[in-house]
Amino acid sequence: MTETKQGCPFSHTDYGADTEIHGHYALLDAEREASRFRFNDTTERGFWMLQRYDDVVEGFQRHDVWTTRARSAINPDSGMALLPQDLNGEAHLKMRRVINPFFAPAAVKRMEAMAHERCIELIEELRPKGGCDFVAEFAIRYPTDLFLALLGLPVSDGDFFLPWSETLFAGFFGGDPDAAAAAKRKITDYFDAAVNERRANPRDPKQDMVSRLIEARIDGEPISQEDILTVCMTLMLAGLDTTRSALGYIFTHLARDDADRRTIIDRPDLGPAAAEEFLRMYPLVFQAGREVRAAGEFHGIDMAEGDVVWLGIGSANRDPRKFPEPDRFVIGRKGGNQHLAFGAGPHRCLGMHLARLELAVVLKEWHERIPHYRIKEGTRLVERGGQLTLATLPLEWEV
């Protein structure tokens, strides 16, 4: 007899387990066909899962009632403190409006150039070598340099800041807890020097993020030293991890798909098409979560007050009712760009503009340097659960 809970289906998939690559989407696939809804029982919490494209919308659309104090519904009591997301309502938007301006397209357009140059800097140092691990001598590095830009900080800062971050985000999936306490606090000093230095000698806030922060006013106060360096933090977070597991997968796909490599390769004008495709396919992040403030329905199911939910990003993207063939990619698909990569609603991802320019920046120049490149023979690819990523990837080519 299946077991259910209000007439859904138990899920008792760990979905924060290790996995081959695309173990997770397979799991998702079935899961979302088998059953509108589903009650996972992994977590010591548990969480509803929302896996079909409309259901999963309507969720992110349920702000007033679903609040982000459970970010991730694998894991809803971080006891990490995030800026702008941790806020709702009125308090959310405001400081929104605070950091908006440095994502919007306007502004990620001026990084354009600097984009491109660091791009190719990073992918002329790893050519001659023959081969590398892409996610930990590109995919991430390309990100950290260009955050430590956004912020007005030297990109060189990267060759310390990277080990840091590195040994942060590894405490979040069962890494050395101590290790990445000590990681926090030598990335939250460095934040803080930055911020110090800054009030003593500001630049233009229209240019520069810290001067914007340490000038900004909400309700006529000022954003305390605390919450700022959250802020700094928090676009840590969102950015670099979640680049880095994008590219990973995108490489993955190219690697192994001579057809859609070459695509990219005679047609460099398609980047940010493929980019978007990309992304509806292998989104920053699989899952969301939210924690039920007031008791109430959601299509047949009574939650109660601090229920999580799990917004289903992964599953969502690629339900077949949604996008057809889901698991095709098909460039330029109709409706491709109602992808759910970046969540839905007002806490819809800050970064999504700088995320497409990276994605399809990498596209364009690494095609054009090495346009030829292979999977090292023998390489068992693993993706972590959580916040999927790819370990490794060990990339060979001609030199």
The other form holds:
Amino acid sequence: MTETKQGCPFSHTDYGADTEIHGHYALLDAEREASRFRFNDTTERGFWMLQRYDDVVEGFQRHDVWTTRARSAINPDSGMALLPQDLNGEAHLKMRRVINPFFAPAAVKRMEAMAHERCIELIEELRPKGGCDFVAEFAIRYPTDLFLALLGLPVSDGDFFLPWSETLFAGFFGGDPDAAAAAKRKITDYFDAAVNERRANPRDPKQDMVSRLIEARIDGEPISQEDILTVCMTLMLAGLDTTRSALGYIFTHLARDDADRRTIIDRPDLGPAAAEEFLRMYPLVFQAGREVRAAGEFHGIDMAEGDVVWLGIGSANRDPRKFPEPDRFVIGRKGGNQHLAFGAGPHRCLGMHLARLELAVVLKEWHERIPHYRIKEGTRLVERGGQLTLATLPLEWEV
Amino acid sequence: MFISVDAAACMGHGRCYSVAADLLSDDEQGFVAQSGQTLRIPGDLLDQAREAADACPEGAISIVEEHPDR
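Return the form predicted together with its partner chain of this protein as a structure block, the form predicted alone having already been given.
So here's everything in the complex, that chain up top.
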């Protein structure tokens, strides 16, 4: 007999554990098809799993009563402040209004030339070597450089900034907590100095995000230094690991699939559409958490105040009810860009347009310079739990 | 045919004006500039309008036969 909670079968799957590549999607697919809802009991608080596309979208739209007080169902009490994620309702909207213009398509367009330039420089550095660990030597360096440029900071700071951010990320997923805390302090000090420099020498707040954060008023009040630093930290946490992860999955797919790679080589104009389909197929943030702030019913489940809800992004993006033959890579599939890789509702990913640009630029520039490559023989590809990323992706090519 | 954008549902994904650039545009914050409006769709842009409706994860865009205010 299956154990159930209010008719929901239990899930005992620990989604924080590492697996073989694509192992998480296999687990998610199986659980979604076995039942509409589940109750996962592998964490202290447990969580209701919403798995099918329509339910997940509806969950994202319940933002008035399901808040980001638990941003991740797997780790609902992370303790680390994030802005604007920690805000909800009006307060969230006000903060988003301050930052949104810097991530709107028009602003991202302004970064396009630099994105190409930086991408080409990094590829040209690697090309003569005939191989690299794509994850460590390219996929994380590229977004780090763009992030620094976005904040108006020198790209060369990436040399010392990158090891700090990597240590901090590692701390979220089982790494040394003391090292992570020390790295967090260094990053905060670095941002603090940068913000103070801007206070002394303000730039155009329409072009420079830090100057905008300093100048902005919310309900007549300036944003505190602490909150500005939290925003900077949040943008870093949100933008670097995710882009690295996406690139790892995309290049694994293309290294293994000659026909799809040939399409990307022959039709560089398809880059943006290809990136979109990759985002659907391989979402890295495979779940978002929410905390129920007002008890209520959701399609037959009575949820109590304080319950944790799992919004199954990875399950929804591969739900065959929404995306027929979800395992197939179909550039320009009908309705394909309704995927939830960036979430939905007011908390949807702020950096999604920048992410799309970054991915499309890499697809174009890499394949123009290194069209054919393979995964080093004998490599076992492992994906991190919690939030997917590949530990390593050794690629080789002819020089 | 008319295209209608629900202002309350629009969350600024920007998918609609990306696929229907001849019909829709973005505002400074990245939301669709036609938010809250109902516009007549020029005959040659009907496909774009349908794509825009298909692209919105919030279901904020609908294609309707009649202008609702008439």
